[in-house]
Amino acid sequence: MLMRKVVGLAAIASVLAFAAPATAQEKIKIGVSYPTPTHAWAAGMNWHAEVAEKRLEALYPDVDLILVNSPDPSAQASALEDLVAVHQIDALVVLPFESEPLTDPVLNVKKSGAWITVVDRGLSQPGIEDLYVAGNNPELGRVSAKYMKGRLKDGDNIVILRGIPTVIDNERFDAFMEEIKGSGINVLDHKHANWNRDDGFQVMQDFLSRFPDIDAVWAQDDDIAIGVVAALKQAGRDGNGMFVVGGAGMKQIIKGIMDGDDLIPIDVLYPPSMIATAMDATVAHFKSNGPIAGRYILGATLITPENAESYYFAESPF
């Protein structure tokens, strides 16, 4: 389900390409809160918020884009309250760096008339967001299974690595586990790893040196896949019709199935451009004759050879 009461996305840009300018006084001051970039997946949001604060202010010269990225949720409630005091925000984009120690912080905002953008991750109390846009983490889970299950047979070996202890990784664990059931696919044994390359690394070691016949990998996300193939490769276990699933869309693993990569031959999408739909859909909000609010969940699309070019980015960090 991509979305509820909610335009679409190209609707959102056919808006924002015919919607009248307002006039000079009446500039729109929308702040962008987002946690400061401390793994790859982030830096590449990061990225992908300032084009989209130069492409939106260039469109609209009465639209100010305020980013703000903070180092920890108390950084980040003392920077929404100057979006509110010094900026006087009319809308606020905040992807939360936590959600319980952010949800008064943002409640705060919402109590000053701003219209509230919540990105990604949740805010622990409902109802305060005027609009949520996330990936689609339950998806992201399907849609690995299903890819796995057209490549391998009844009685074929994986494993997984999974993320950090979250719902976030909750979900795609479970909807993983339910896609594959019945289908003969034997799952030798699944750990966290982080969603970081090294503890991918250690934790694959720990699966080669325990299990001499894995048929595949599930490394849920491209941090952790890059350390899963480094073990493989160390191991000289990259052969025989081995692959990896990984998930997120890093520019490093497109670019791979751009030109053939055996051994991690197609992604799963989980997009750090949500936050420029976000700053998209609330510079809508603002200039559209439509309703914008509701929930917009971004499809987790799979990445094959055929439309990999699509998703790569070549001068993002992610």
The other form holds:
Amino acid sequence: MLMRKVVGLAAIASVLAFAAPATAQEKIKIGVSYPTPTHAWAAGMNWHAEVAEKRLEALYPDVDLILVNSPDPSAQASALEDLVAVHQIDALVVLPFESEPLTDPVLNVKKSGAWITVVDRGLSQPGIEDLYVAGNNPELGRVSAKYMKGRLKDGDNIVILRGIPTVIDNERFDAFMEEIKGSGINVLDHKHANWNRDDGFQVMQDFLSRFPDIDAVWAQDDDIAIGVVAALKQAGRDGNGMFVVGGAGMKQIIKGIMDGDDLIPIDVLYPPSMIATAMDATVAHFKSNGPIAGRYILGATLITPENAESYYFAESPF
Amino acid sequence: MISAPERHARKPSRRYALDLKTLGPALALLLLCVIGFLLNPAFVSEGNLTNLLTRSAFIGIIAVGATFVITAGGIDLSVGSMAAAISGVMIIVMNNVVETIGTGVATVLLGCGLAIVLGIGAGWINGALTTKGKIEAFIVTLGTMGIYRSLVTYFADGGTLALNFDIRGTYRPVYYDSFLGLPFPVWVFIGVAICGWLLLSRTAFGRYCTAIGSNESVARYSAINVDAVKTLTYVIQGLCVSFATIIYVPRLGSASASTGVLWELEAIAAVIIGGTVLKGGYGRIGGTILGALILTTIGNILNFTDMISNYLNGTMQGLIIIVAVLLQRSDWRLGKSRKT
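Could you please show the structure of the form predicted in complex with the partner chain, as a counterpart to the form predicted on its own just displayed?
Every chain and every other molecule in the complex is listed next, the one we just looked at coming first.
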């Protein structure tokens, strides 16, 4: 839209002379495919993808990013076919709905000659993607455990609220347990709270009834953490140095950290903005004089009051 | 199996007063509580029991409405999504009137009033489409389920809708405060249960529901206004969803696409565990209440033990539900005093 206006202005006023040759050139078309947002994290990803699209297209007039979201794996497979057939894309950025069913469709895009960037969820066959951009689930568990070890002492008790039983959840949990081992901190129990506020609230209520002495909570996720905090406040057990560690980087939590919240003093990043990182890197493949290929694993950064501001996006839904 | 005439027998014989059909849910709940206590004495602590009752209130209140719908031979799959959509609209409207009305009681009352209007409206839509539109209830409510679920996702822009912090301060006591030792949601639950019980077993309307569920044609020939009664059952269901929403919103002050997921199935399960017949014609509010308590207790007990793998929670829930229904459905009788 904006581009077209700029072009129109250039044609009429002949002021922006550089715009005309840019549109005359062959455009670099990059398809971006991801699941339709149905939860807050994905909605944040959608927002960041749209922001990156505007920013990159303004920066490079010859780059055209085409954003498509799909409600299920088979719709995503069709969307990939359309990107090749209709738009004849030069590169694809894809966050696969599921690994197995989308491996072949992505391979077909690859065969059309397009450059492939896979985000977050790997394909089931290695070697298809040129670039892999992802968050670091085991690192998220490790960073959380390290923080716990720094704050707690030998003999302190924690409880863990886990996500939905999946590989992601196992990776986070196993790495956390590995790191906490031998520290003398007791993990009283761990239950699934499904990355969900309501479940976080109920599971924490039950933990509070069951264990009279809890010193900290690893909620693994910011939605769960919000439910946990409500349960702690209800039971009046939010004092005495109690703290909750979440994860992801939800804006409300980051705001709280910026304001010096005692109950959720830090957060561990697993950012939905990784889609923007992938889009940037893919564009850089066409624009940079340096090589872009391989694996780009984001760090699970510890967000503290000192650095929180740079991870706060007030406009994002997440 | 229960044969139709037996179910509709107006004068149950005294000999069956101790029949497991009616006692089954109560026994199952008692058994669960004993297990809970043996696993961890903290199970019967005042705090946990209060949590349990408060938590049952959501599903329980919705299940009271579902008892009417199911007794009259219908089904409503849209309740969970409806609760999510109503919470979403409530939050948006309350946030938007802060400028004009402020963050006081008036805003909260406006939100609650709106919830009730929306609930009745949504219920009426389900009912009218079923009766006047002559579409099966399963399909109508499957459709509205999808509509409401995607509406809340749309309102929240895929994310989470959060209630204004100051309004939350005003509204919070509705969930967290108590009266005579019982939290407000439990009082609402008790109120809805008593009204539901009176309506189903002590009024002509209740008998019409049962008659329609048993045999719709016969009910029609008996000069019952079948369409009106059936529509009204969906309206009652919608109203119950509003009440559940009104006590749900102050808990976390937020609504998202994951609000109320699978509530419809939990409500239906509570109704069936309680002894109401899924294909209609027989309903028991008392049983429904016990059913809702049983469902919540299962989840609570599973959180109180680490003996069972987390991955098997669903298995335990499924087993207990089936056993509870088996207890009250099969012809278990104390003594073989009856010939078939």
